[in-house]
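Form predicted alone, single chain, as structure tokens, below.
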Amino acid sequence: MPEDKSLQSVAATPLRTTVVHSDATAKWFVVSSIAYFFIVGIIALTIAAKFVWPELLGTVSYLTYGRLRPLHVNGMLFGWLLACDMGLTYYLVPRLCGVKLYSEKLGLATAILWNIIILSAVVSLLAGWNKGWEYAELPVWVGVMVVIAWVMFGINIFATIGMRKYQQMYVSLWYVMGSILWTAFVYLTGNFAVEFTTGVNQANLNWMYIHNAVGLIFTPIGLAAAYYFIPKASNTPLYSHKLSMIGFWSLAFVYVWTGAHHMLHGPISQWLQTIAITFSLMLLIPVWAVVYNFFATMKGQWQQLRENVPLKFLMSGVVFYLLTCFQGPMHSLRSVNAIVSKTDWIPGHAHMALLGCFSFFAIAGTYYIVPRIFKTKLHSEALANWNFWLMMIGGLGFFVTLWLGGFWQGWQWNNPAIPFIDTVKALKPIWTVRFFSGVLIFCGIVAFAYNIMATAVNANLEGGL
């Protein structure tokens, strides 16, 4: 069977040759990202515990909430999720192009630099070297290393696409290229241009970066993986390449203008608020195109979810993507925003996007590629199923609790008869449920990390490396 039979646009290519892929770069990125997933998961659990027991570790300066939270955010975003997505990209791009990766040496150098970046971030943030901007806390010298690493990544991927043997480009390649270009724009704006602004303009740029970090960095590279792995894992052709391109181009033109909806009822102009609301509602176009395409691809194939762990993660991630991207436009409406803005609703929404959707896609891709790049069987299918159910149950408890708690919190904030400290006390049951949901999620991370690492070690013992 040709390797990419399940990918509609590539399958139309008449000429195929067998290419032997090294996958050394993909291995380094995926394995290191899983290690960070585990480590930062411990930090996440510690933070959740601090909401229930505020005095926990409070006398240790580098373990205070103000230092652990940015480490958790940056660790999950760049140490786990983006690094894993980069590893998956190094795997899928050469296969969609029918060639080897342009340069494994450049890829390995990028992996080494990326690990230096993450370790530097750990030291910097725990030491309190923090610029104070959401998602952009890293010191300038670390940000410069991120830019260099991203340029190295972009050169390798674009050069590989430039050497492709298949003339027609599958949609995953479009999303990968878009993600590389948009990340450059978004990261430079949010981490460097913001330094030259003040006041409301600085806040507006920061929210542009925060929102587009999700929408123009993790969304396109995550969807690139989903568009590749859903057809591959199900061995089913993609329903519609045209629909996939509608989703891509509508995302490209719509998403960048939505960040200001986090500043509604604030000191920004009404016309900017209205534009942000309008474009937020227009996000339903690319979302529906993507979700319908994935669901239609699975028509007649749903029975595969009983045994196919990657598909379980992928299709659950699609559902979370739909919920996230319906919730976002709805809370951009002024009447809803007046209640939920700045409440626990927002982290519930963000976690469903980055954990429930895009981390599920990344975990699925990892389960698919690891046995193939290490040339061995997955260590334990049963453990992979446990991984899924622990993260699914824990995630639902986490997301739903924060949505309901955030709405309740916002309602109390809007009631002048309720003192603020009482609104904090009222949320302790919510935060307790969140903590125990986090325990389930972390157990799922442990199962995932152990399963993948055991697979890699088994392959090494078998001489598969």
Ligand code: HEM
Given for the second form:
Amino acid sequence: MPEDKSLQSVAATPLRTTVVHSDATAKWFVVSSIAYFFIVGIIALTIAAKFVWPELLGTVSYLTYGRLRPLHVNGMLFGWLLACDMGLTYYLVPRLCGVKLYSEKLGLATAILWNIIILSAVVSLLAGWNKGWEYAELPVWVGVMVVIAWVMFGINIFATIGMRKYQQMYVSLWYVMGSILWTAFVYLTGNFAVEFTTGVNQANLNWMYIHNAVGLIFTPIGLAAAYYFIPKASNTPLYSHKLSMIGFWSLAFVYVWTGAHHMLHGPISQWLQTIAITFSLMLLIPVWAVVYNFFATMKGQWQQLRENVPLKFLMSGVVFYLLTCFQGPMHSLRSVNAIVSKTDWIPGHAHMALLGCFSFFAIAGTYYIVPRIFKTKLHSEALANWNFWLMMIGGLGFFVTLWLGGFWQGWQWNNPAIPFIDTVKALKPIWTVRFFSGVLIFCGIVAFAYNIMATAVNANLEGGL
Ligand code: HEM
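Please give the corresponding structure for the form predicted together with this ligand, as opposed to the form predicted alone shown earlier.
First the chain shown before, then all remaining chains and molecules of the complex.
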């Protein structure tokens, strides 16, 4: 039975107050993030194509794989996903608090600075100004701007929560606050503290950053959105607040220790490897708490999936979350890791988390809020449905072939009789499927971007802006 009904009603009641929200900041973040999703989608297809046709785009330095890959990674992570999640946060926090956003002016200044950061990142990475650490490639001066923007975001969100009318705090607020504090810690460590270390310690800090970029930046802000939008989109109270709190605190306790599982069989001490494996297995606790809560919320509501596009994205995202977080602990085991580590399995795993789960949550949230903040109807439900199926089929093609390919690659690497170059040649069919799956995903991005932009333009014509 659901418990703690008063708190759950925070999520289930569409509008408890008469507060009129401007949502200007949310609009800017969401719309610009979608533009980057489209542009960086083209870069994604280009690098996927280079695996199949290595001569593509010749030797022009700024179009080489080494420049475009970090552009794809940073563009998707910071230009699309984090920016979209920030936009959704600017929408949901004031509503969960029953007050207006603390400062729309500060929010708009943050949106402008964020766009400057992304454009600076594009120029820097194409020019080859790259620190050389994965996910932390951006030059120091761009990193400093990220820190300033994050402080501005944090002040606005914490001040809004500080002014809240409702004493009880819905679980999304906990995750938003956690995400702001953890991102600060993870980003500063991965981008700045790492400079003061060398050798194995530096690699260890870098992996701690990479893993926690997913676990302590994108996971909490993505779950904040899922906890808000699943009850909203299905118009059903959350199953259990207590369970959501178990998920939150266990995530806070467990995640930070897992990064060293990327260095198993490497030159780090065995005790550190064992700690990373143990905590990776313990991740199953927060994951179970989250997934059980969402499935239980949907009990008796599954028929809504037929018509409700945001809910389709949300619940598929939950299934991908479950699969990703089952895969993670399993490939942290020494025996499995000996096969899949550093192979294509890892990008397969990373894309299921960041595209299949967290981007699906962000897309669902965008479909939910855009008609509301622009005060109009979504341009086309049918196109949104196409968007879902294109991304779902493309995504499955992408993830599954990379897992199979990665496993096969790892098996070949473990066989000293097979020359390395043969293991590269063997993967070409896998990369070809990945490219065509990417084309489907990109068509989904185009449908999404067009639908949202057309909705915004319609609102403008109707005078809703
Ligand atoms: C059209 C869709 C996409 C295609 C074709 C694509 C393609 C690629 C390719 C070819 C790589 C390099 C893999 C390698 O070096 O072995 C890559 C890496 C990566 N991509 Fe994507 N991508 C897409 C969408 C996304 C999205 C939506 C996100 C995140 C929101 C994302 C995040 C990443 C990350 C984090 C990496 C680095 C993975 C790692 O180091 O293991 N990608 N992508």
